[in-house]
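Take a look at this single chain, the form predicted on its own, given in structure tokens.
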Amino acid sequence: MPKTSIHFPAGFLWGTATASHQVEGGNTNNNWYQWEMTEGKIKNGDRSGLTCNWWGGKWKDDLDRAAEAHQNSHRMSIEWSRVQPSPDRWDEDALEYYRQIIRGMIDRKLVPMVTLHHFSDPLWLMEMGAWETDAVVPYFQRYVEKVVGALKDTVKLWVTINEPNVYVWGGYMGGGFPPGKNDMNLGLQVLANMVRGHAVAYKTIHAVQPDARVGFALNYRDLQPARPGFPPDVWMANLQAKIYNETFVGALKTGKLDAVFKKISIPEAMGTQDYLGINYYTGDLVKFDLTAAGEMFGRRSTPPGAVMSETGFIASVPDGMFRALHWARRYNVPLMVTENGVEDSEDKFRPRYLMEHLEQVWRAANYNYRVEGYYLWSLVDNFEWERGWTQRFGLWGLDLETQARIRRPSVDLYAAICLENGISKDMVERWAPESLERLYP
């Protein structure tokens, strides 16, 4: 009798998400490192220092990692303040380093995937007022055209901005980000301005290198009403999804920025994605609630029965993926599942999580949804923004004191399952049987 097995479509990239300043180390020309320098910006006073010493050569044994575990790409970021370090100067040095690193992952047969923005903005230009200011947007196109023009001969998939609705929440909605400021109309210019930085990105690329494959990755929140029944639930938990989840990547399909109380037109952004990077971690229910004014009258809890991870940061909603992917088809585009992850240090959880967003991410590609990856957050543990080093998301442990790599079980499970370019039986049944009802029922 044949093993039972889900299997994914041919040519499928199976991955690892990694981002310069949690990675590299060493990064304090950027508004993190001076976020990090203020005290009470991040969580237990803890900084990213050396993190995973990427920078310095690290990153040849975490890619050799990669590799050995059957992986067939990898999705990293530039620095742009490595690459920009003052507004009148570029550090030719650093862009043959990550020549460097994106040559080691080609030479180790890992399909590069390159983020040109990921949370992390020069010093230079935050003093200018970064994404507040119109001037942003020439400021991005240059170094956007610099660093195309350096690696356009070994990249061809490339991010522009990582999770803009995140950038815009937590720095100007109270959400612990740099710059830290709560103010919703100033966070609207920024993501207007976003939009534009994407729009002038995407046509630059393919003006550089008509055949490059050029989107942006969106952090979609799973928000479902608490009480399916009762119309102002379902009414607010509409509003919210698409105030967070949909503004960004809708003003990419129609030119507006439609962001429910103002609308600003950017024309120039529409018809300016050839793929959807969605990157989905969780969800929540939403109550309409006239006391939670701070909350938009949405109060958000973790649905009933959720598994949590250890810190209570992520609760399982498999589902959640499904309905993801499934929204994003209104967009007529091709989608990467661009990071999905729940961080665990006793790896305990992992291999649940993993199984079970994998299986909703092959049930939409089964309806012939257009999913070409997947890209597992993280390679190894690393600088996790506000909350520090208290979350440890990677397969590969790291020893912050000696830089060595813990092998956790997950390392074996995710390159089965990049082997077999799908999930079988026998693996839930070794790695999560808790799952194998829920998987093979």
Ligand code: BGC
The other form holds:
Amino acid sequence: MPKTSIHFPAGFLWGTATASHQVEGGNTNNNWYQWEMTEGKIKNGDRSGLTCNWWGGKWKDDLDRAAEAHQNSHRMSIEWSRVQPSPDRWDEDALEYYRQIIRGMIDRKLVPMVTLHHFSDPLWLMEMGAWETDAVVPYFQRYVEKVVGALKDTVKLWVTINEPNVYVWGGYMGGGFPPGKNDMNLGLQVLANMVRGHAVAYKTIHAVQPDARVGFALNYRDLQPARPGFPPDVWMANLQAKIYNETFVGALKTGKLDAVFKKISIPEAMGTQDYLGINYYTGDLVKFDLTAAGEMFGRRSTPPGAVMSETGFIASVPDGMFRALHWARRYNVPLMVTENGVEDSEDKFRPRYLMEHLEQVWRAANYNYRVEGYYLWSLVDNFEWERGWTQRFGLWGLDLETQARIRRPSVDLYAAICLENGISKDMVERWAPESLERLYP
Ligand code: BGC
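Could you present the same protein in the form predicted in complex with the named molecule, rather than the form predicted on its own shown above?
Full assembly next; the chain just shown is listed first.
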């Protein structure tokens, strides 16, 4: 008899996720470094600096921590600007270092999941307009070919691009990411080029490695009508969800990028995903409002009653996790929760957030939705993009001055979950008694 009553499928992947620019340190050849050096772009003028110093070797201790805590997988990313510091040069030492990190994972019995693009672009690519022109596609293809060629004997699980929708929203719709533009048409062009980049990456990886599993990571936002009985709200919420959640992944199914107000045909993208990665954090209510032109006439607000995270960034909507997985079934591929987590420097709320969201993943698994893994964001506090060091998502805290890691209680909770492949009532009683009513009514 399993000790847990909330029990996950056999072989479930349990891990944490990180990204190159957020943990490596010393990345000075990419768009984010330039952004950090520009006044007013990052909260408090923070810089990534050494961050978790993985490039200086700290990945070893951090991966030891992950393995000791019974995780069996880790999701990391490769920094394009390191592997290809200029258009005509490959840095073989950098590639060798990535090989070492990945071998380090395998030695620790952590299945590597590798992301090829996680927000940061090489400076030389930025100078060429980055993803704004389709000239990026052959560059991305060569980069992917190079990386996959170097890592194919160790990595099978690939994420081509992390959150294309956030990249576009952040960089082209006023969301605080570089290049800091506000141009919906250009944003759509960027998204289309990301679809093309994904498609070519998918084919390139499979040509090198026929048994690879290739997907991308979608940022899914749970958008619900503020007044469920009021058709304009329902219509608006559905429209916003369609644009935000479905545009990119829809193109991988149909070969058409359908952004409602404009459609672009990209036939080569059809059928280019072996699984769908879902990054789920939060949701909003959407209310039809003629004065909200900036929000496409659907004003978004926090669901009443949702517990808010430490800095107000995340409203906790655990049911949204189930809705995300339920919605994702239409793509007919296995699913992975490639990110989920909350910023919480004192670890007061993380245990509850974690267990309540995992319960929803379990519900989905019970309906035989093909959910194969879960990656908590993140292993250790790291550089939170335009929010700098104001948010702490790590299981482990980071003292930036000394590089010391600070063990948060959730380390032990997540270790117990990974070890047992589930959640027990004892765990809820011990780590988040406030969730007892919800999880064990
Ligand atoms: C991104 C991560 C980020 C996390 C928390 C996700 O959208 O993929 O890079 O750190 O959100 O903000």
